[in-house]
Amino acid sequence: MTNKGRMYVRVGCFLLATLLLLPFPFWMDGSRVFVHASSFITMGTILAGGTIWVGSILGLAFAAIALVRKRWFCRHICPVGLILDTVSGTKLPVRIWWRRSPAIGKYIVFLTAGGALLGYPLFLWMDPLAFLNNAFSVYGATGVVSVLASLSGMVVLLLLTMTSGDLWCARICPLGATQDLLENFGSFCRNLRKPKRTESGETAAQGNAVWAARRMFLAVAAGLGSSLVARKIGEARSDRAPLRPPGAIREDEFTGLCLRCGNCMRACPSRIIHPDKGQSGVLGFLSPVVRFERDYCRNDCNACTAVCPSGALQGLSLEQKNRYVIGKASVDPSLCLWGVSECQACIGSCPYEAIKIQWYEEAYESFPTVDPSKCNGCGACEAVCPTGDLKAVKVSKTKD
């Protein structure tokens, strides 16, 4: 294919990607399909036991092509690569200081693969398609922090490209590194058919394979160790973890499997899902958290559970989603207005009839009380509570 023809293909793929990522209400799965085009994400989620669905075929197909065509996806399909190639033509001074630096992208892939074996793929969120996907979440952003979080990944890549040329694509990008590793494996298999003996008697392919296997073993072992540490940290913080969207897996796995792609935030009609600003620690930075400041998790919606590409949010039917416990609501009598104005906003708003007025003989007073067997933490009561910034009704995380 000529350079001109390849450019037409790349522009066409970019336009298709844009259509998939635009917030059309009738095409909710578009962004999920887009993210799964990454072989790095598809293979990582499969290893971690995450989502395997029809969209995974796309990533596996591109992985198969990478076995015989070096970086074919990068050269013909990747929309992020097209954006970075265009930006690299800017007149900012570019320093190519990294020519002799190692290809750390391969180690990122091995670390992630090692962690994925224990359900915690460490750097799955570093995929460039996830960065671009998240950038389109700016359409649903509800504040400055959300806007900055949505654009942060692509902004970093653009600045890196303008100041250091092809550093990201050539040395860091885990999606490009995944293709390199697949091509190396394919080349190794092909070379075994036509061995070229060295002076020591072993084939050149075998010598390279031994050296590569040692590095791979060390990187995977490091990934396994890092995954164990990360999961221990997540388990220790689980009691203090923020509220997660419906379908969220265990906290000690969630922060590893979540791509920070923004799909759940963009799909939520209530705009209650926001990027974490550090509440769950460094490991959970920018992962989705639920806040009931203006609205609640509606009982007629399961959109967020349907668009997660990695399995960090399990796919749930509407009935299953309404049974999923986000947290539990509780009422602070010292803030509640029931005794002052007989406010019953929380009682009237609860779609599960989990709140009622109860008389307490010892205190000789009554106030709203939550039935924990009926409450799933949807946040309707908290959203309507009229006590101001300090709510009398609050949904809190429950123990797994």
The other form holds:
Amino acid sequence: MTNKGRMYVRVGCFLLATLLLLPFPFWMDGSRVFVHASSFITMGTILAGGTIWVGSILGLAFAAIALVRKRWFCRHICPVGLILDTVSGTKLPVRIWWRRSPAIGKYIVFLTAGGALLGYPLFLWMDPLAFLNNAFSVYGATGVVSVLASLSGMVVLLLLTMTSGDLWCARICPLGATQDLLENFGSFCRNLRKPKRTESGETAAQGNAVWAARRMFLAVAAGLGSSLVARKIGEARSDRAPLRPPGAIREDEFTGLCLRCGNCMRACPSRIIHPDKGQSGVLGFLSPVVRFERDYCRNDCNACTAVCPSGALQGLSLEQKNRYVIGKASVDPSLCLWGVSECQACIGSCPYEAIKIQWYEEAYESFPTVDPSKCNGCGACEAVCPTGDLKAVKVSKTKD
Amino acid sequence: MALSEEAKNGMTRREFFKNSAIKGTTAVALGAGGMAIPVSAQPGKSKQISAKTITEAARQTRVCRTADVVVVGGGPGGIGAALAAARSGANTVLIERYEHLGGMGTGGLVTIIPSMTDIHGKQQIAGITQEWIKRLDARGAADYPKKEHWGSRDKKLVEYYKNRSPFYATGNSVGYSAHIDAEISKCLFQDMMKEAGVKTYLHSWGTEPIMEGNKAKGVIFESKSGRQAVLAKVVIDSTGDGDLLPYAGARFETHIDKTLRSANLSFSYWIDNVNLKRYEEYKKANAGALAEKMREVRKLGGTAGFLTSNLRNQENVVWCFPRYANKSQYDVEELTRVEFLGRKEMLITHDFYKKHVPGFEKSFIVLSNSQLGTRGGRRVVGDYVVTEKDMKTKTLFKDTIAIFPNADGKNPLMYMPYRCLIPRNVNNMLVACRAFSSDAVINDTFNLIHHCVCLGQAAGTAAAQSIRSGVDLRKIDIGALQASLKKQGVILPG
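The form predicted together with its partner chain is what I want next, because the block you gave corresponds to the form predicted alone; please supply it.
Zooming out: every chain and molecule, the one shown earlier first.
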């Protein structure tokens, strides 16, 4: 294909990507498909026991092409690559200090693969398509922090490219590295069938291969080890973990499998899903958390569970979603206005009739009380509670 | 309770009256350390004095006035009834036991008229309530969401109004609820009575209906001037707790489930000179710490939480409404207990706030209620008992005299029949207050200030119509009643 022809294809793919990512209500799966164009994500999620669905074919197909065509995806499809190529032409003094450093992308891939074996794909979130996808969730953002969070990935990539040329694409990008590794594997297989060449060349190649295999083994082992640590940390934190959107898998796996792609935040019509600013620790940074300050999880909606590309949020039917326990609500009688102004807002708001006034003989008074067996933590009560920042009724995490 | 049980067992009125009088004095006698004391202020010999009961001597009581309609109780129900009756041409007398008119709406410091709009923002309660707010408005003595915002579900608006008062936005939409000024309301009511030509007696406790068989003929009231009688063609009980019912031989119910709002008394007070701006800033920045403080004050026996006044030039005033469970809201022992407890806890609360909550450093208690916030007492058994089922089936009565909106989306409107104001087996008497004929749940939902004004307005209009046309209260032309209510600005179906 000519350079010009390739350019047309790239621009076309970029436009197609934009179209997929724009907020068309009839195109719910658009962003989910888009993310699965990344072989890194597709293979990572499959390895980690996340999602396999029709969309996975896309990532697997590109992976198959990568076996025979070196970085074909980067050169023809990748919309992030196109954006970065565009800005790398700007007239900043580009330093190429990194030229002699090794390509760390491969190790990211190995670490992730190692982690994925234990259900915790460490760096799956470093995928460029996830970054771009997240940038498009900016129109679902509520507040400055969410805007910054959704744009952060792309901004970092742009800055990196503007100051250091194609450092990202050539050395770091795990999607690129995945293709490199696939291509290496492909040529290795092809070479098996080819007749042997000169002795000296063979020894050199063998030496390299041994070194490469050792490094690969070490990286995978390191991935296994660190994911084990990460999961232990997640488990230890799970008591004070923030509320997750419905369908979320166990907290210790969630922070690893979540791509920070922003799909759930953007899908939520109530805008109650926000990027985490540190509630769930460093490992959970920017992962989705649910807050019921202004609105609640509607009982006629399961959008967030349907758009997650990695399976961090399991796909749930509406009925399943309404049974999924986000947390449990409880009333703090010290803050409740029932005693002060006859407020019964939470009682009226609960879609499951889980809140009733109950009489406490010992205290000789009555108070709104939540029946935990009926509560799924949808947050309707918390959203409607008129106590401002205090919130007399709050949904909190429950132990499984 | 005991009284109602006996009433149900079908005693004659005379026996009933005798018994209840005796029971009434028992409490007083025991309260005074077991000594029997004569209750009558009139000269005359008491007979059969014993340690437990006394029998009062028969006596003659001065008739101080003869009228068409006598209304006992000058609270929201009584105001509606007296104004409507007088404006419809009846010679009307109003008897009020405190030194002011307005009842819970003024002396009880329940200075909130909630939800006059339905969930869609359409006004359903108007009439005298609307007149009241309109005239307060002229002095800047009322605060409520702007009319164009009623029914709005805009999140920012809802949040704004909810922060101002939980009554302004219930659930997820803005509604028409007003904070009102108690003192200006007192002044306003006396003007309104004067304009309508209602003869008002303050400081007068209407105690007994004058009965002839099952016909009410007037009312006896006690005051500094002694015991006097007002004769009238129609007696309207607007005492709130249905104080006349036991003596009229009317059946009534008293059971209120403990989990209901109306099972609680309230001891309301105001704190002035609060720096609310400072408080709000603190609350925003230190929600967790403030919550901890609120838990602490509750442990000490105080109450957390308050409403802001919102009224003009009352930017530093907050309203507190602590709530007290009780055995009965018309038992003098309980009323005294709660009154004392309320004052004690008011000090605990304020002391704590002053010491520990930013914004309250220079605050002071400016006012406490002159009458306890009563929410539920006797409920008359009327010609029709309105039940929860009527609400759920959205029964539209032919004799609907008021529409009550409800924040509950499933049962947004409640229609009130005229028959729920007429005590069963009693003639010439109407009940126009929270003692209207209803089950505990309906009473709990619809016995607030504006509901009582509505019931009063209908009762007063009906009484005047009955007298004018010479027809019994039960047989009046309902169409004509509804037409004249509509003329008075009452919103009715159709």
